[in-house]
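Given next, in structure tokens, is a single chain: the form predicted alone.
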Amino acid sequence: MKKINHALVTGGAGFIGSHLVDELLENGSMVTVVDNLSTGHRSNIDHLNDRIQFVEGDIRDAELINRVVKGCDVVFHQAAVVSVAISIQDPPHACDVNDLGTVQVLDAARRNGVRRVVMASSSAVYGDDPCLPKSEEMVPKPLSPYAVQKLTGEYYASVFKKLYGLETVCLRYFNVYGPRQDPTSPYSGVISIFMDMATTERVPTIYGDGGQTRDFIYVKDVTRANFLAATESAASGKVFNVGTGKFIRIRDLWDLIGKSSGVSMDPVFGPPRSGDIRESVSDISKIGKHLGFQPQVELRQGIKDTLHWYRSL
């Protein structure tokens, strides 16, 4: 396992990239961040004021990644437009941020001599195949232009090893909930969106008949996964499924929240959502066996964390 002497996140005042940080910081390493602050929040990163170098920027700016990552060894790479509904109301903007970004950030790092660039990807990849659990193996078959960005970004990456020799690693995030993710945003997950409703007692509406399946996992975990991706040398070069290998269905998620926050009501329902995926549970098998990562936060405690953070707020 090797050292993080210093790492840059890009989008690391976001719902992730904010945990992620800590994360980091725990394990001794200097940190640089850069967000343009379009869904970060510095809010998630005021507590670390003091202990990062906090950038304003966009990661399309070619000059501005130049800089930030030079003296970094490792570039964890966050910062992206999440919401499968905003690339499907705008392809041309998401594709300008998560293509072109990514392609700026692997170039900045590859100039630099970054060791090793850990890269957000999504389990979106996989559409909605039937097979399941979700596997690394399974032919990609994205429904969205966000899903086509997370692929092609992947891909980037495998180029840039093949012909740079830059140690890439992406990740396939299943559904990542969490402390610091915001309720009022579009690209919010179900889980804050129900947690906002239940703590202010409204009617949350489900899109489709709530049999939809989920593979939510607690935001630490990912840190965690991302640390590891980061730092074995068994990771390079590999794509790893980020999630517990277990899954819930979205009727039954209400129930369990609204249980935990003592409310009892009945959703609406909505038309599905364009885009939108039926089956997803994912296979953990590869990252257990490369990286020795298993999730640590049952859905049932991560919920009660992330409920106990939304009524601080």
Ligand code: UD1
Given for the second form:
Amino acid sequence: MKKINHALVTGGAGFIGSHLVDELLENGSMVTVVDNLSTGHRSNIDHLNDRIQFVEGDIRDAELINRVVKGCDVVFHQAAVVSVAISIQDPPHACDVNDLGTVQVLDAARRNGVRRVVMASSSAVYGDDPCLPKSEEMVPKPLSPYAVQKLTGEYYASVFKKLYGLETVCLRYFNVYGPRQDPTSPYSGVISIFMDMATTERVPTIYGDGGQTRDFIYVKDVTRANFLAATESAASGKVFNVGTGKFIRIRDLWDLIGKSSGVSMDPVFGPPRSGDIRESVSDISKIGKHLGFQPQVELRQGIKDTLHWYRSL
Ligand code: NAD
Ligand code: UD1
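Can you swap the form predicted alone for the form predicted together with this ligand?
Following is the full complex, with the preceding chain placed first.
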């Protein structure tokens, strides 16, 4: 197990990135954050002001990314256009950030002596393969520009390892939730939207019949997986699912959030979203075997803690 001396977190003012920064500081690392605040917020890292270096800027800016990566031994690459729906509306923009941005980060890392890059990939790469649960051995079948871009990032990571000896690890997150997930866009993560609706007593919309499934993982479990991916030697060059191995249907998710928050409202049903995956649940045996990772937060508990945070806003 190697120690992380100085980490760069791209997208560190975002939802997952800011929790990762908390975790790194708790483990005694120095941290630099680069973020253009397109979907992230200074308020997510305000509590760390004097403990991190924050650089407002874009990962596609080669001069900037080469400057901020200097002296870092590990890079956690979280910055991205994260919405599947936005990637369908504007594929060139999502491609520019998710692919060109990723290549800039990898290139800056290899030029500046970074030991390892841990990349945020996505379960979206599996698409609608009917085979469940989704395991890393399956052939990816992307259904959206976003999924293609995440898969492309994985291929770049593998090529940078082979060509330049840069250690890379790709983590295919399933659906992540928890405090600081921003509910304000219609394309925000579904748990953040449902929490916002429940706490303000507004009726949510479910796209399709609500029978689609997702494997929701609490953000603190995801940051722990990142830490293991950066420090365990067995992780280098591999791709891992980061999920819980359990699933819930979207209509049951609303019932659970409604019950937990003490509201009882029937949702409105809208047309299904194009590019939406029907069934999603992870096989987490590989990350368990190689990194000893097991999720610790049950959905009910995670929902309770997240609700507490939304109520405090
Ligand atoms: P988020 O929107 O909160 O975080 C993304 C961060 O990247 C934001 O702070 C944003 O301002 C920043 N950013 C975007 N474009 C940038 C650019 N060009 N230059 C610099 N910074 C930029 O989203 P999140 O949910 O925390 O997602 C983090 C990562 O995890 C993303 O790569 C996403 O694709 C991946 N992911 C998320 C989920 C999920 O369920 N939330 C699931 C799978 C994968
Ligand atoms: C999410 C992530 C994506 C990640 C992927 C991994 C976000 C915004 N997207 O995509 O970055 O790579 O997980 O699996 O974090 N829904 C409703 N009503 C709503 C909102 C959503 O019914 O108001 C439905 C959607 O149609 C979908 C499901 O809920 O079926 C989940 O949607 P969403 O939270 O946007 O996540 P994904 O598209 O799975």
